[in-house]
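Only one chain is included here, represented as structure tokens and corresponding to the form predicted alone.
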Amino acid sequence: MAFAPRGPEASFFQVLDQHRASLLAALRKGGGEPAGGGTRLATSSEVLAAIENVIQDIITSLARNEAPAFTIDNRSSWENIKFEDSVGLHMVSHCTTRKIKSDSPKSVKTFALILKILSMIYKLVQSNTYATKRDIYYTDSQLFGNQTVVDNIINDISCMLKVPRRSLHILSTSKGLIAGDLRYIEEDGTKVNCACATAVAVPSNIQGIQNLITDAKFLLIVEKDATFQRLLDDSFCTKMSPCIMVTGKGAPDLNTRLLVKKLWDTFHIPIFTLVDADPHGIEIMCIYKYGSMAMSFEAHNLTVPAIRWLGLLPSDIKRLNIPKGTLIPLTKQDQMKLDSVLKRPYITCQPFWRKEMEIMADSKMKAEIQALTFLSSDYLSRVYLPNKLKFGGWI
């Protein structure tokens, strides 16, 4: 069932369209995408064995009177990393591994609590039921330490046991918002219309969620929540309808990214990044294009690399005329990360964002997306993104 057409002319999206066009001829020229896109999910009984495999592992070393161990993928390292556009970032098949030790001081505690973790995902695929990162880290907050620790012991295990990390029935929290062209039916049955005033939460069960439906011309991520809020109030999703707008706020969690390649993998839709002309944004903006390197493991389930840089661009802020006094200078810390994204294998591929930070290099200047008010305050809105996607202004 379409939704009432309320936004521009069919005239507006000619570009829109002819992109769309172009990126359908991309995969069918490239063999297509996998059904349902990425990896295909570990069943119960392939996670419960690959778990008993581990501990039969730990008892053949208790057995001939050796310090068990478990050896895991180094997702720290990348040489570990290979870059392909159709992928992104992703684990190469041989790569090197670390040992977390029984025996070690260093390692010992680490260990029990892979252990403690390993045996908790255990009685949850045996029972069918499901837990989120949060509940595991209360179950023994003292002994953990830090959500930092489940977090990371759970990619671990993800890792080490090659099962996609949805698959071990640890769910995250979201902390993503969507709005706009967008209906599904939840797994438990509920109803969701984000085509209404306020936001929707991003789902904590990406997996479960079906019957999508949209008409939706383009999906825009937005860098900050800030940004996506004003949107919202000037009523962006319907002057622009039919759209989708989507929100990490800030680095994006595992479901927004879920949902964002879900999106990609169900409708073949133009994706556009808004992000601020900072390192940190353009940072934000690759995660969800090329991934990073410690998800990179389960690439194929959460990069789009038909994501494309619509703003704020670095160019945007001589083009515009935003005066001086609204930018910001570099940090350090800005200046290293900058640095570090000009490095990254997949830049080579991109000659555009290339000259885009060395613009943001040479000037030493970082912007916000909100210095566009100094020409207006609903310049963004009204007539920078209507503008970009009339005109083709991405990159």
Contents of the next structure:
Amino acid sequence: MAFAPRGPEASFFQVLDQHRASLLAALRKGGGEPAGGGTRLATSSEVLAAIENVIQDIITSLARNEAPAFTIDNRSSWENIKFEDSVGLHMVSHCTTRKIKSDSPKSVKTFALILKILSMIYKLVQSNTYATKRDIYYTDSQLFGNQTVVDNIINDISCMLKVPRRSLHILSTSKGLIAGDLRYIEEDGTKVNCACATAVAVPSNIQGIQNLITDAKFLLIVEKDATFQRLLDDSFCTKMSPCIMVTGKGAPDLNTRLLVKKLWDTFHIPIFTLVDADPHGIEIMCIYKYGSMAMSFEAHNLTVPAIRWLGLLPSDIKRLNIPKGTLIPLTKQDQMKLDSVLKRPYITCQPFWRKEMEIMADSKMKAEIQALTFLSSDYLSRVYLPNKLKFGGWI
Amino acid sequence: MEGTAVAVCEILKYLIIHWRCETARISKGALLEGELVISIEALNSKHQANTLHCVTTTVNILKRVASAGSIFGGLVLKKILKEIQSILPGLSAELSWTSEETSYSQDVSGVTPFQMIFEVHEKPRTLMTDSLVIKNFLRKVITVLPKIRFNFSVKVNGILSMEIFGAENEPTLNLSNGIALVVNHQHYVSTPKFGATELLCSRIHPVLGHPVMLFIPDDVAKMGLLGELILTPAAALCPCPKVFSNQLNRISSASIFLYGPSGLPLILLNPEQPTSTIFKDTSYFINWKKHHLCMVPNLDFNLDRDLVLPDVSYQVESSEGDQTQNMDPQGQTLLLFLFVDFHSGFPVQKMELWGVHTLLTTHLSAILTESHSVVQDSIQVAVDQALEQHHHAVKAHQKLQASLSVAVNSIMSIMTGSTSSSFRKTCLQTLQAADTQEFGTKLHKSFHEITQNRFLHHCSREVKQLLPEKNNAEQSTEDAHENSSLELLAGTSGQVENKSLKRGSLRQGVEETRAFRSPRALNPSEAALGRAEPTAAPLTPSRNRTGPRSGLEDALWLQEISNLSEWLSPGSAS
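Given the form predicted alone, corresponding form predicted in complex with the partner chain:
Entire complex below, previous chain first.
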């Protein structure tokens, strides 16, 4: 043979293929992708008109000698969030709101900052240019005070206008990485091939990427960058080819989530998560799968309920006889987070996940993926993951 | 200064002290209610040139305390007359009294009116000065004894001038021992100074300092003072710092008012000696430097003003470095009220209280000097808190202005940058602006107005959330220090917003002679010839009835101040 075959044999992916078939069948049965609610992609003229309507409302209030106010959905209130297993966490249609008044000492500054950012968005959309949230902040850091203020206001504007952030021409800074069998063309025409030795940064403009091409049998979401790099070093993408790997380097940014969603929507390939066996890792996994409270208003564009938990499962710890010395006791914060996750509405429809979390709660111990290196240095890429993928070891 | 003014004021003081002692036996801490009529009738003397024969009559209509019987029975009145004669040995005029019921009692039940009369001979200019001194005294009394009404009339050669002094339905701040401070700012500053559109909160919001016991010099104590003198300061900015005007971003003056037991003024204003010695050093009791203020005595002494004139007046000395600041001379005034009360552990007797008052008026400087440290600490706390309100208000205002500026600029940016002519047109039409420049001006003005209205609504809404009016005049000195024990009596809602709020002192009816405009402007010949209109009919006093009425925890005001601190905290966006 001139070239050694890349990846395992076709039979290796049999279970994966079956899994994919079942996912597609479920999709067909469910009538396709759930209808997008809450946010939708808006054209530039629609965004400009929406902002102009906001301004007109303000001026009309002033003409009536009434104090203008913004009515903002309470994005971060559980009472405004419901769970659907086809979507994940998303905002209810009639949710509670709060008013940002222009005549209140408490809120007039926020009122002004919302207008400020609206005016900046207006200019961006008009000129068809883009800026990141960080860029927005640095236009007047003294005025804004801190990045969190800017982030919250941008999300509030997105929620208020019912358009996704990317339609506002505000990009989030990507921190995620991609590797594996994936090619695409960015909005500016740049051709990207992720099948290289080093990973590729998740692009800032997910909406703009085109011509996505892949033969991947699965997409593996890796929680930590350290694990991701380790897998790269072990040439995991080659050994398990064709596949794609993504990491958000912890809690994922919006673009990483958008990319995962886009890959699912485009290819419907099985998506698995590889996270630490600790409450934090589980929560990160839930963000990819079901979404977050903060971004629940954009859930339909961000969540992938089809994601499965591949590892590290708490039951793997006992099954693989991972040395107890490598385990770490749960801290008080871990306990609280675990309790919090167990109470979330989506756990009720995930009995296997619940069971795994109960195992963790009972043992009061957690483990990082790196614990597998105590079995052997390349145990993760050589044994653990291949076996899991081949024999359907996901839940 | 001699004659009529001193006599009238001393008589009134005596009567109020008597009244206070009698009332305290039945209802300690109750506010005195009633009316006193002072009338001076002057005619050209038949025996002396350029001299007026003045007959002063005080008619005292006193409200009977429930089930107390008459405070002024026949024998009591004789005794009172003797006592008054003994305290006014220098009054050469004859003092007499009658106890006939008069028409004044028609609207007051259970009263025993009586009147005292004395006669003096005075120069017209002296009479005019005396009238102004008396009026100022009356204004001072009603600001702490708001339920007493004074009807003061002066008739010179047939020309009548009458004023009614009262603050019965005005909002007040209850203090201990049956006195209440009127908090309507119009008693202390003149409204036209700030313009009708600028000033939307008509109250001052006093902050009480710690009550402190005064040390009494040995030589004073030897005069028979058996008991404790307690000083309680109260400081307030006037006008209200919450509702901001561009003119009110600095402190321009300070006024000090001194009150003794029973809410009686300690100092009778004397044009010949405007400032008490101890207060000539502006920083003797107050460290102004920590607030970046440089105070100098204000020597402008003009009795002829419709305000409660302070006993001590300071003004801020502007420095050369202040050119960049708003040098508008108006600014805010810091009002400082010093209340001295007397406690002896026993029910205070009338003559004892009179003696205390006399001691205080004659030895005030010595007593305050002896107690300099504690007085300074107590006053400083109250002043610091009051000025802190000002600083907070200034910063809050600056923050508000900055926010509104951002809002306006953002709207202008969108409006002027829009390519939609229909949008731009609609914006201009909505604000009735001809062009974008006018639009911007109107936009800014609109935002400014609604925020000002909001603060006004806040002021009046505090009133609406008031507790029921309480008669909680019995407050310990510790409670007086605790803001939660303060009560603000106020009238019905909405009234406080009335810009045409009238003061307690009404000047009604008959045209006054020019002779009484200013003590310096008197033209005796004009007064003598009686060139003004003849006597008018007796006037029915119309009460000054604005202001909401219900009880208010002053903690609401302090809560509002604490809310203002949110302006200052970073990341305070909600």
